[in-house]
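Single chain ahead, by itself, as structure tokens, in the form predicted on its own.
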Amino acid sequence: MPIVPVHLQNNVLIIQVPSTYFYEFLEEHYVEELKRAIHQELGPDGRLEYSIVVDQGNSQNQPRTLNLPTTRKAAAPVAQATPAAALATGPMSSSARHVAGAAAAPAPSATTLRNPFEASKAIDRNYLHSQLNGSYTFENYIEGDCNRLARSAGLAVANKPGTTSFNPLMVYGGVGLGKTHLVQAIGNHIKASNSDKFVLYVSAEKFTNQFIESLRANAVQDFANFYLLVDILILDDVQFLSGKDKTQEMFFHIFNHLHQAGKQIVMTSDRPPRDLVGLEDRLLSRFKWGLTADLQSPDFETRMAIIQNKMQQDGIDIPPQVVEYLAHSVNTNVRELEGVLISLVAQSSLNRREIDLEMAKQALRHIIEEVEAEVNIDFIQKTCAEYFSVPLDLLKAKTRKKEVVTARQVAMYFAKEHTSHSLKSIGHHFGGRDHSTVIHSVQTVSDLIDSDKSFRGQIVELRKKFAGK
């Protein structure tokens, strides 16, 4: 194995590996017996530091480095490693002396640190601020099947953070799906049940800017030893770090101390890791090491529910027809339908007049453009009733008469072929019926289509009645 010694001073030995690879390898594996030889040879004072080198460089270049303390707990009594790890890059000098002194210049406690949040005042673990916003809480985060894997995934990192296979738990997902919502009640939740845990939330673009700061301020040193003081830390739209290249070598240091140390590390981004494109192959690979749990648009239970829980929260009262249609006319995200709620809750005040279903389409029709022209499933339905020319509320009852069954197998097919509405919502819409009901109704429009030339016709008429829409 290509272990270099570098430097020996002040009862520092620091040892060259050529790879983070090596030195999670060494620290795993070999870290103990390292500790051993040097209590035997140097003493009680002796001290295990790594030099890294992160890049290989070139004739016009020198390698860059990245100096590590060792991170286990000695068995022999050796003394403790810094406090935090030396995470500052540069140049390799060709003088060792250049090297070594990087390496054993002892960190600065914890007491004196910068923080990137707070600049002006000193850092106690006791007073950092999380920066997480408490209204976000497992209580309040409705749970469906567009989400469940991932809350259940995130309740369970709240429980036991550091523990778990899911470390980094990544949560990803479209804009307004709860992404943030889900990451902070995990934070809130460590925070409630684990008082001595520093939870650090953080936007992957502050965390940039901070970084740069740093760079401006000559206190790279600061930075890095202060997002190792995190025990739980929360990077929000990881996507931002996309051609970052210096941030992204912070990041992915940072990351390494963290995980190894078993802190617990939670990630949101905009897409799955397999598709962010201008992060480093090495950091994506982390980014797989736990689990990657996604957020899709929330189904029309999960809307209802998301409608009923704000009502409760706010104390407002809303009639269920308005519930059902603002929770299929909005099926985008989360938080566009709690604008819409804002929206009916302003203008039932202003206007000192209760939400009814006329209002909501109102409001509906300032914020979403052209809902009433929509191919939704009202519209499908009112269409198909009057081209068979039966009773609208007929498609919702229980009856079986021939031709009010042919309507709304037309119409549940039109559903499911126009919105994007589960056979479970589908069949809620038409009076309750479950998803098999759909299912026959789909198949046996279908099997019409191909076997009765008039049938047939029928459908090429209304399709181009949607077509416009």
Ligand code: ADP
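Here the structure is a predicted model, which is why all the values come from computation and not from measurement. If you superpose the two forms and keep the largest set of C-alpha atoms that fall within 1.5 Å, you have the rigid core. Numbering follows the first chain given and starts at 1. What changes on going to the form predicted together with the ligand:
Comparing the forms between the two forms on their rigid core, the Cα displacement of Leu169 stays under 2 Å.
A movement of the C-alpha atom of Arg274 falling short of 2 angstroms is seen between the two forms when the two forms are aligned on their rigid core.
Annotation for Phe388: C-alpha shift of 2 angstroms or more between the two forms, rigid core superposed.
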Given for the second form:
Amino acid sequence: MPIVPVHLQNNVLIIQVPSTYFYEFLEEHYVEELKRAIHQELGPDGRLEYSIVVDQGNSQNQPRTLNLPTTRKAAAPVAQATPAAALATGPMSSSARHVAGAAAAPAPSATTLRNPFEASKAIDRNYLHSQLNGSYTFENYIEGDCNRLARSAGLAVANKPGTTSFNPLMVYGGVGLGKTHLVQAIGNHIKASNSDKFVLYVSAEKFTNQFIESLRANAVQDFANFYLLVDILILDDVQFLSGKDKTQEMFFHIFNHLHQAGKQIVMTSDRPPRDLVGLEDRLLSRFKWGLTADLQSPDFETRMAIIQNKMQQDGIDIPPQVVEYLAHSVNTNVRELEGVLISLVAQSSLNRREIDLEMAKQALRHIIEEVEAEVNIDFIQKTCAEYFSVPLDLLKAKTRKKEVVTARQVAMYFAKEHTSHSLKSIGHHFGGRDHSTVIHSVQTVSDLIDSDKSFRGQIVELRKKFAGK
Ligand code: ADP
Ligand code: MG
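May I ask for the structure of the form predicted together with the ligand now, the form predicted on its own having been displayed?
Next comes the full complex, this chain leading.
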């Protein structure tokens, strides 16, 4: 069972969950129900705490856990950050140390340099925190065609930071495809093998905010000096720097300095460097010094492997046909896949019901609806305009040129077939025509399908474009 009650004392119920993701999920979807139940059973002072397994341990060790109170607002240091960043679980994680009741904060060292991650504390190199999430590793980063190059480049960098030609290493790909996981795995690997190296993971957004804060506090030099201490700098989501000239300038400076000193730089972006509009050319040209590798959507087999790995990691049991169904149906991205998995496990646990195909179909309903919703009028208009080689704006205008009329009628026909828009609304999207025009178009297309073989062929081709969505 993934949710285990572990402790009830002084009106505090502690439940153990297998991962931070699970905690997030419960807090997001079930917090009200849980609160109600706690109040009902334990009275108004009743509280809920989570014990999150951050490290499975081995057969001799208990899993290491991290305790958090319910409602993310109350968990102050965790509140603003993403779960991955906030629940940093490396051995240096201050929150984990705190929970474990270990030694107090380190004594400030002689230097008065400010650490942008902990505004009030002076830097002590021994206590520099990597901001890594220890659960992102290479071991649980499933390899597939979609990520082979990026993964092996990442592994090479992790084994020999700063000395391969993959410097900088730039990983790009769409959301939820595993960029953050991969670059954190690099960081964790280096930390595990070279404990004296200062690895720092930071999102470009956090970097920007720290920089702005340092400007405000008149401490830009401290900011720069801090970053110059880093041996392996991992900057996540660099596209965030677009249009932020001052921050880019600072990063450029840090980049050059680190690179020259043989330090490793790893970056991610949600698009290829050539599409990073608003990033200075001199910065972009630096990215080309090393290796740029992309992440693609995983294929079916890789999705199966990812689900199976996740099940094993979290101790979840799901019938094979359900796993297969999930791998077939959720082909958007890995985060979505994990989301569905977690929601199934949570439902099964809370409703005391085994996971079955019916439940999986139910859980997938909203995702599939989202995908279907992508066949909207815009998409249909664009596809038809392209297919018939007519300009999109003419398709939506009043012109009566023959080629345009046909393309427009076909687009209306598909809008009626694939969307839930009323005839009136469809007319509105095609230059403000009335519903009788739409009816007429649909009728004309239907008639042509019956009478004209080559036209019918065109419709079949077009329909494929919408069905595949
Ligand atoms: P991105 O940063 O590209 O948006 P993430 O790195 O946050 O994506 O990945 C989303 C989720 O998918 C994470 O929980 C991650 O662990 C998981 N994931 C992505 N790719 C893989 C993979 N190849 N193997 C296992 N888990 C993966
Ligand atoms: Mg990310």
